[in-house]
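To begin, one chain is listed below as structure tokens, in the form predicted alone.
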Amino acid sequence: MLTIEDLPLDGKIVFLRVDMNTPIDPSTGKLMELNRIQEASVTIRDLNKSKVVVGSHQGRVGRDDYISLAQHAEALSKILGKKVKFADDIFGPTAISQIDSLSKGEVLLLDNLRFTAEENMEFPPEVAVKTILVQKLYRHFDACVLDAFPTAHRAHPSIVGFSYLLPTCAGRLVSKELKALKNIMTVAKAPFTTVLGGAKVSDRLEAIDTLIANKRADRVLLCGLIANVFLKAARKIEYDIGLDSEQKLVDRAAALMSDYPDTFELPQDVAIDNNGERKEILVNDLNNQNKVYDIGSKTIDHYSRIIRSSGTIFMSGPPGFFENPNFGLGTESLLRAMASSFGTTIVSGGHLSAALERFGIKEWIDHVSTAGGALVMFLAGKRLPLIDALENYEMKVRK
């Protein structure tokens, strides 16, 4: 794929697709950390002779983190040490006017791309180029730089559409991630242990089968919401968890446990909220009045022993609601087990990156990526739409 050096970008209007999707404090609506915004700033600095239009998404429709990018513009301004313009629009008259009036060296951040319906869906490239988002914007750009590695597994219009209409290259984060992962995987050795937590159940289920089949997961330690799905599939939870298409997810989990009977480890105990205090109970004692916020001490000890005896450990998604001090024990303990192991360690996702910063052990992990699902898919050997888009343009240039 091409990089920034391969395209004549000086003085050009460049659309830079990054991923500044940031954890949001549900009680205040404020950004909780700035890791992905700092990562985006590297490529922006290297485009300081261009007119840069930055696009990113934030959150998902209907969730607390589905907000405007106005705060991101302020944070990015502080990081860059210069004013970042903000358009509370995406492809309307206001945004178009601001794009066309940019001067060399200026940076404009468009509002949350997912405020447009199309950016919440995935399309093959030949359809993405016809979306309103791409058609309204591409004529105002001279080139496209794709640097949204955490969203590389999503075929959204802003990821796969522009590369078929504009000169396109990879940004610094994409180049850095691919180089680091290539180096990591050349030294990785068995046994491979994967620790999966967080709330993105369908993404995890999609990747687990391929991870195991490609011998990238000899053991899978389950935490968080995905653990509840497997616990229900194992009939250790009898009540509804409250997920969309829940039975379909449970059936998929049951099939995976049947196909790989000696692979999955489920929590033995969990932590629930008891009048504002942490209370640990056995999984068998759970009922539909309990909301699980973390794994329990017995599970932590069991998982930690497996981690320390592994050759390669990959962790994606926090085991618990670590933002609350009462429920950070599982996340901190498993990360510290990884940090103290002799195996090759990879941690992925914005939440875990923030947790490593909070616990002061980031430098003890071999590779830390803010990418979550994209990194899972990459390690599982899946094709990533963003990488395909970059490679397709490079192939077009070569021809």
Ligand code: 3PG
The other form holds:
Amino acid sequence: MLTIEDLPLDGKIVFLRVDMNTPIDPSTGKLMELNRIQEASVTIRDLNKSKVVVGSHQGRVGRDDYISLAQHAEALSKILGKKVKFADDIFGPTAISQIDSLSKGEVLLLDNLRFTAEENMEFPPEVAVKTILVQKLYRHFDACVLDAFPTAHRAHPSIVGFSYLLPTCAGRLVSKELKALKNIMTVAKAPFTTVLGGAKVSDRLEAIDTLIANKRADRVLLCGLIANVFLKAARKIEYDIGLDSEQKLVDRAAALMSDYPDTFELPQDVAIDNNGERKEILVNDLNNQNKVYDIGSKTIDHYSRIIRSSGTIFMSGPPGFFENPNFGLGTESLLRAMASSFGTTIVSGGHLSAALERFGIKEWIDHVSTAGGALVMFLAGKRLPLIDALENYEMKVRK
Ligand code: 3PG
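What would the structure be for the form predicted in complex with this ligand, rather than the form predicted alone?
All chains and molecules follow, beginning with the one already shown.
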């Protein structure tokens, strides 16, 4: 695929699709970390002789994290050390006039692309070009740079539409992630272990099915909220966990355990909050009054042994609520087991990247990716629409 040196971008209006989708604190509505915004800034800096129109999505319709990108523009301005203009619009007259009046070296961030209905749907490229989003905007752009690696698995118009019509190349993050992952996957060997934690239960259920079905997860070590869903499916806990569509998730977990009976490891013990202190209890002693924030020491030992004897270890989502020092033991111990293993190690997402930095072991992990779902698809050997778009343009140029 082409990169930004391969296209004549000086003085041109470039549409740069990044992924600045960031966890949002539900109580304040504020950005919780800046990892992806920082990664996006690298390509923006390298496009400093162009007029750059940045597009990103944020959150999903109906969720707390479905917000405007105004805060992202401020954060990006601070990181770049120069003003990033913000359009509280996507393809209306205000955005269009802001795009057309950009000067060389200026950066304009459009508002959350998912505020348009079309950006929440997937299309083949030849249909994506007919969307209003692409039709309204593409004539205002000279080229497209795709750098949204965490969204590489989504065939949304901003990913597959502009790139079908305009000269298109990869940004720095896409190049960096692909280079690292391709090198890693050439040496990755079995057994493959996946450590699953965090709070995004339905996404992780989908991911785990894809990984197991594609022989990229021989063992799955369950932690976090998703572990509770499997514990309930295994009838080890009997009460409501408090998740939306809980029964559907529990049924899905039960089906996965029955389809792949020797794959899943469930916690034997957990850490709960006891008047502000960590208290470890056996899973059998849990009741609906207990708030679980981490895995317990027995589980940590068991999981660490499996990690150390694995050929490839992939962690997605933190094992515990490590932001609170009382509940960081599970996350720190399992990350340390990965860091000291002889296997190939891959860690996904901004939360875990922050944890690795906090524990001072980031450089001991083979690859820390910005991506979640896209990484799972990549590891499972699936084709990704964003990569296809880049390869297709390169092929067009060759021909
Ligand atoms: C992610 O965080 O995985 C990407 O930004 C894609 O988000 P999505 O799963 O809501 O499409």
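Positions refer to the first chain, counted from 1. As the structure is a prediction and not an experimental result, all values here were calculated from the model. Definition used throughout: the rigid core is the maximal C-alpha set that superposes within 1.5 Å between two forms.
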Quiz item: How much does the lesser of the two rigid parts rotate between these two forms, stated in °?
Solution: 15
Quiz item: If the rigid core is lined up, how many Å does the C-alpha atom of K279 shift between these two forms?
Solution: 7.3
Quiz item: Where the rigid core has been superposed, how far does the Cα of C223 end up moving between these two forms, given in Å?
Solution: 3.9
